[in-house]
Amino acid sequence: MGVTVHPLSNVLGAEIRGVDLAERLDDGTIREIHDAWMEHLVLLIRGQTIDDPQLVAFSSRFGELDGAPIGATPSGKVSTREYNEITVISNVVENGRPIGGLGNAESDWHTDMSSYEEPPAASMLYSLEIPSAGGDTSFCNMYRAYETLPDHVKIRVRDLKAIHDATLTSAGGLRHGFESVTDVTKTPGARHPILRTHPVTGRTALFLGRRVNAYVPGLSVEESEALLDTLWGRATAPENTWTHTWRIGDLVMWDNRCAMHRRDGFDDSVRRIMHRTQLKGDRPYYAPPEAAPTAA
């Protein structure tokens, strides 16, 4: 019957069946897959049976590929020995070193390496280990966060940018090489508009990257707290988000530039891991479309 899409919320996220990501899919099918996930942010693929070469090989049928980033532990990167392009998220520590990263900590909502001046487009998440409870993942809609602002906010964020904080992992933990952050006027990362345009869609999004050390340039820091409260109260309120819950075997790609994400912890005494690519990106931007709305 080959590939078919099924909606999984009116926010966003959708389930593609009808593929067996073994194989290497055709052309056509590929784009059948990517028009689905421009359409709705995120895609399910579930009952897979995959390899580290085979992952590797389906993402990189969507662009060029990112290496793992740098995390937490003191050999920085959390990639596998035989690929660079696989980040391993685990709580799995063997021989007394962990795994992977990020543990089996709540990870707060975040944007992949948004605190790069290219971040990441796309992120793709396997699972090979799952708990029987917890780490469930969450997603938010940037796009319709944005479109449901009031015009005068839409206005006032139309010039402006935040500061995107390097310092920390999404699970709260210090970047190996990194200082805490004491004053989020100085806070180490890229600066991005905080509307942003999606390049292949057109359509805008809100652009946050994670609320934790985030700062807007030529306000005060009241006035930044204030906005970024604002904007990430839309962003993350409960009618813009759904929740996946794992199984073995599921495949998760969720597009960085129009949605954001967070994990729930779980119970450390069980095993989890995920094998995740991410596709390389461009500088994030703004081009206002026609129909933005001017002030009074």
The other form holds:
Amino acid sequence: MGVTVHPLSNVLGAEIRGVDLAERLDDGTIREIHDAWMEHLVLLIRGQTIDDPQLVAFSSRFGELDGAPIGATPSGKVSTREYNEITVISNVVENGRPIGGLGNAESDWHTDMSSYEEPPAASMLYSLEIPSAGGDTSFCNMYRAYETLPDHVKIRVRDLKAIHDATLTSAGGLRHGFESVTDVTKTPGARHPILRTHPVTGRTALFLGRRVNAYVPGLSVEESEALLDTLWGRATAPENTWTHTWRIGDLVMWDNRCAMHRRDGFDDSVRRIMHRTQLKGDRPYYAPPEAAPTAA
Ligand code: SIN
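Pass me the form predicted in complex with succinic acid (SIN) as well; I've looked at the form predicted alone already.
Starting with the chain above, the whole complex follows.
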């Protein structure tokens, strides 16, 4: 049976049917999945039964994998012991220690690890145990966020960068080794262009990491806050988002270069266990297309 692609919304997202990720897929099938991914930004593949080596094997067909990030929990690294490429996202505590990162808290809109100079290109999240309610994951389309900005804002941001805060986790906790930010002009973290050219599609996306502690160098704090509010408002407007309600055996893969995500909180008395892989990325850049608006 061939691969079929079924759009999930008019914002982003498509379901891929007709694949068993426990098998090694042929190159043509991987190309079809990759093409659908570049078109739809987020893919969902349901009903999978795979172990860590199979998740690693499938993920690595799309590029080189990152190791699990350090410091995702107070206890440090949260990879499974056997596979350094797997990050565990979970609220489960065993023998007094969290088995994974993020706990049960809501995580606000973000781009994974964008405080790095070369943030991961993409993430793949596979669900092993899920709560019966809560823990949904939402995505927003950063191409559309850019495309629907007024021209004067597109022109204003084309040469600006933003600082992507390194101090906080996706759940809002202070990362190990950092102090709370009291002056956003001194926020530690990478400075990335606000507009990003997608290295595969060539399309322009807004590139935002985390709203808290973000700052646009060269502007006053007031101007920076106002501009960031405009950009974040456009990116996370409900009409620019799509939400996934998990089932066990779902694999969701998203492109960090053109989609941000957030997660709902959930009841801590129920278990949620997800295994995540990440593809290495490159340094964000902006190469204006000829059609980009310019100041008169
Ligand atoms: C993440 O932010 O990478 C995790 C999303 C989730 O737990 O659904």
